[in-house]
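Next up: a single chain in structure tokens, the form predicted on its own.
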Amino acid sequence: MQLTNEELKEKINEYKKKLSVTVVAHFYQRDEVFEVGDITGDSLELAIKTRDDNSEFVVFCGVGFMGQSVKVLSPNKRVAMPKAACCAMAVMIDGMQFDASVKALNEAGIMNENILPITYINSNADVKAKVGEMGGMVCTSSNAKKIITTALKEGKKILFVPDRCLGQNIANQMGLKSCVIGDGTNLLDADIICYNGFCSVHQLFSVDDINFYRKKYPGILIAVHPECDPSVCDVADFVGSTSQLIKYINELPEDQKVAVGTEFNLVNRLRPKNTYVLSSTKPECPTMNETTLRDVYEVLKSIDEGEPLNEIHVDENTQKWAKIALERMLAL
């Protein structure tokens, strides 16, 4: 049977009254899957607080390493996901490719001793876990910064992986010098050194559009995310995280113009005047799009009838190791 959206809403809800379970959804997600989640927010955000969550179940309408991050730090809870949905930087690295730059630093005469590895929370739950392994911890967009500050008193070098431009963002904003592992740098010479991968969809920015709208709107703002390439985050007027990139841009007078560098189904939900998309195609997640009405319906329905379709399962040793380098970064 054919179910509007409004059908599958009211379903969608009646499930939710009649079972233990929070539906969460990320803010990249589309805006009829965002309304009935309830908990929205970035990814850690929604980890963090589902864990205070006393639901038996959590369905997570993002993509996979986020519902393995709550599964990591809630081993008790149920977790399931409306999609299989995976992140195109997260799959871009798995444990074989980790120890395979760890090796890359040992053959340029830096040992393990002296790597201290920082894995990104876009990563899944094996590269957490050999990060945590190696005595590394995680970061987010908002306190990559910070972690990184902490981790270079150690005296070692920062393997920073996967976003090579989270990365060298990160080392430009603390005078530090970055390289990515392939390109020609001597190792030896970086204080971060990053694994190649980034973000498809903050990849298609640039700073020709900057240039456009600065000359078609005088005076605009630039307000860009982190994983966008570096030469656009060195011109633009605002670098942060989704929710740092959400307070600045609610707080700016509503007839102050400003164009974003993010996933589109964010900045369409924000200010309704004066706000621009940077680019000159529709910057969407495809695998955050991927999710509808329908598949939280039928995940729901699946929990009801006892059998949830795609239930995160992290195995003992994996979630051991990978809980350790989430709660690292949770205790500074």
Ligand code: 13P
The other form holds:
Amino acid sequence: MQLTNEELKEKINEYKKKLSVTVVAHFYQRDEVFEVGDITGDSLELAIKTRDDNSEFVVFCGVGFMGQSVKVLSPNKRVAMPKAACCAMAVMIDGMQFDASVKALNEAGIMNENILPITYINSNADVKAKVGEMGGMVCTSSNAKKIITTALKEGKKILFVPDRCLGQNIANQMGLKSCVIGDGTNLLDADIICYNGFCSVHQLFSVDDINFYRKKYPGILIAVHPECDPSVCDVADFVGSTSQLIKYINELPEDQKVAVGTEFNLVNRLRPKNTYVLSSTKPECPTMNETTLRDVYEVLKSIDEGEPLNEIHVDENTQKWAKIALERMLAL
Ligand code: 13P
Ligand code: SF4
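For comparison with the form predicted on its own, produce the structure of the form predicted together with 1,3-dihydroxyacetonephosphate.
Complete assembly follows, chain above in first position.
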């Protein structure tokens, strides 16, 4: 039977009253899905708020690594996803590719005791576990600078995975040298050595887009996410994580125009006037957009029937080390 969004919302609310369940939704979710979230936010906020929540079940509307982070931090919770959606960047690296990256550093003369790995939260639990086992930690785009500042105090080379853009952007902001494994740079010359991963959605924004908006609307501000290419971040007026972008834009005077370089659903619900998407192509994250209201309803129904759909499981050893890597970040 084809239910309307209003009917689906009603049924979702009935399940929410009946079951011990919290619906969690990332800012990039479709509007109608975002609206049924009990907890909403960026990836860091979701990890923290969900850990402190008491429901037995979490229905996570987002991508796989985010649901996994909840499971890793709170192994006693049961986490189910309306869609088994993956972040395209997170799947660019697995445990074996992480080991190969460490080997590349070793071959350049940088031994394990001189490497401090940091993984962006956009990575799967096996990579977080490898990082945790090597004494490293997780970061998000909100706290990457703080985490790297702390890590550098150990006097080691930083191996940053998987997002080359975030790693290079933070290095540029801090006046540090960075490189990408395989780009021909001698790895010994860099403070931050990045894995060659990236977000295809944030690669859609270009310096040409910035020039176009600046010419069309003199005085417009350009605000972008640090997953954008360094050439874009270098000339933007503001670079910040999802929650930092929201705060920056909400605090602008009403008549200040701003063009924003991040995911479409978020930009679209930011501010009714004077806010533009910094791209001629609609920058939707395809996998974030996979989750529909119907999927949320179906997963709640499956929980009620005792056979949760897309439940997340993480093996004990991976959970242990990934949790250590996440908690090192939360402790800061
Ligand atoms: P946030 O950490 O800002 O929520 O970003 C997650 C993400 O996937 C950005 O593309
Ligand atoms: Fe991953 Fe990019 Fe989608 Fe964020 S926008 S979830 S980094 S693919």
